[in-house]
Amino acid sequence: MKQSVLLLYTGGTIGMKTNDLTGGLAPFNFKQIEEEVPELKKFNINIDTYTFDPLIDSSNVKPSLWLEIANIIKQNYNKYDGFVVLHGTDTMAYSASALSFMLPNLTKPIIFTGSQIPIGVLRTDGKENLISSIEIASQKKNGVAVVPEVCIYFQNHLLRANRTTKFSAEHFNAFKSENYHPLAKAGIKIEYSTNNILPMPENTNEELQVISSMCEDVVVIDIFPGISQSILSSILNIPNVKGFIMRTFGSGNAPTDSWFIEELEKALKRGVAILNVTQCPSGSVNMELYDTGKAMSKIGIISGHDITTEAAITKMMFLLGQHLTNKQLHDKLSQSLRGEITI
């Protein structure tokens, strides 16, 4: 029996071929994508699209796509064996974290993947990103998914989504996974790291569940040398924000100052989060180590461990559209809950 993989296109540059009259990029109708990546006519795989109208720059990108997007896999979850997400790339991170924490018990392989040159261009490097995401979508071991889990493939190497950051604008290999290994590298054949990759859900035959409150009352704070304390305060003293993501120093270190702690510890008190995560493109928060740490962990700031920013934002969001109590939001936020950090 063949697999089958729905395709779904939101926009983004994969996408894009040149018009012959205008000679400007416009979208092609992925109706035809047998046409214009023929190579897919060697796979003995039933591929079906679906095209977002209107498609959706990922510039643009909100957590009402996102739901759109987990809701189309619900609907279509039973007669497919995985998906496909053609995404633009500077929120692709975003985009399929969120999806991540949004569908918990998961079977299925759920592959995000684009493009930096549109696949209507010779040197496109999405024919072969869209070729290697299609199998791996498909592939099954002893009846079930070999990666039940939401990815991110890109220039021969698969990661997993809320590990993943987009790091380059130009080169081919734009994304990284700094804390945590790849889940299956591409040459001859795909090699996959089956250690790595998330278990499959103890409850296989239960219907797909897609948590949809996402609550978008969320900051991000850079701290910088000078920041000061009007500054600070002004940031969390923000009107209806629920959660910060503090992005600090090294291994989560900011300002000795006592002001720092103090206004910290001011916007606590008023029932709001704050998740600390580090600047650094690899390494962990470790607020044990320096005598700030310790005074913010004293206070309740959660260490993010390892996590990107982008799996830190779409997390505090996913987590505060749940209406938890203060204790529980501390002990989800601290909590591994889609393999996004290292604890």
Contents of the next structure:
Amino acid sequence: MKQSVLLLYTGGTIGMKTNDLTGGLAPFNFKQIEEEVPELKKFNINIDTYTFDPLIDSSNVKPSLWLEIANIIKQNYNKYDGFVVLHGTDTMAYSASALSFMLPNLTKPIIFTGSQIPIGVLRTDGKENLISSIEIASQKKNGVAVVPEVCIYFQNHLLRANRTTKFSAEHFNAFKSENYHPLAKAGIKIEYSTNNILPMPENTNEELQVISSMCEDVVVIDIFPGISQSILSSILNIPNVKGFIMRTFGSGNAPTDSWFIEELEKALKRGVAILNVTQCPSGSVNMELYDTGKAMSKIGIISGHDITTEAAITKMMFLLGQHLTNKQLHDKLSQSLRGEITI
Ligand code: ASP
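For the form predicted together with aspartic acid instead of the form predicted on its own, what are the coordinates?
Up next: the whole complex, starting with the chain shown before.
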């Protein structure tokens, strides 16, 4: 039987072509995708499209769009072997990370892709990204999906969504996964690194679960040399915030001034969660290495290990949405839920 893939088009650069009348770039009708990408006809795959209305620049993405994507996938889950989500590159790593947490028992590939140059422009990188993403989304071995997880495919690399960061605003090679191996590399053949891919969830016959509540009461703080007590205190005292992502130096270090620890401790006592994530694109937090880290670990700051900022924010939103006890929240933030951290 022919494989089937559903293409969800949310917006972004990839779906644009030059408007012959104005000379400007405008979204094109993805229903006519085979006219723009005639190579798709060569696939022996059934490709259907779902176009979002309105199409958006991904800078406007909100958690409500993540839920919409998740629900459309759920409604069509049994009809397709895999899903490709066309999305602007700017916030793709956030959306794809969020989906990885919202779909706990995923058994089929969801491949996010986009492009730096619109698909209707001669030098586009979009065609290769799209064609390979469709191939990966349809790929099965012994009747089961080869990549049953949420991924980003860009410039010959298939990366785990919640390990990926947008790295370049101009190069075709726009995404990196510094702390985890690519799940596949596309050359003459697409070579899958099977050992790095998440295993199938246990009950593959269960209905796809969508965990819909995401809590938006989160803040990201970047620590910098010279950060003052009043600045830190004002950020930590923003009303209603339930989770802070604190981006620290190197292996999770921050100033040793006593006021620094005291401010964090006051916030923790109010019941907020603070996750320590490194500002370094590569490597991990280790709060046992230096005195500064030890002091934070002692008061209950949680190590983000080698998590990306995008995954940290969406994981925090996801877990805060589950109304867990402080202990459960602490435990889940410290665990790898979908392969987002190395522990
Ligand atoms: N601003 C665009 C977006 O993220 C950029 C892109 O698609 O690459 O929607």
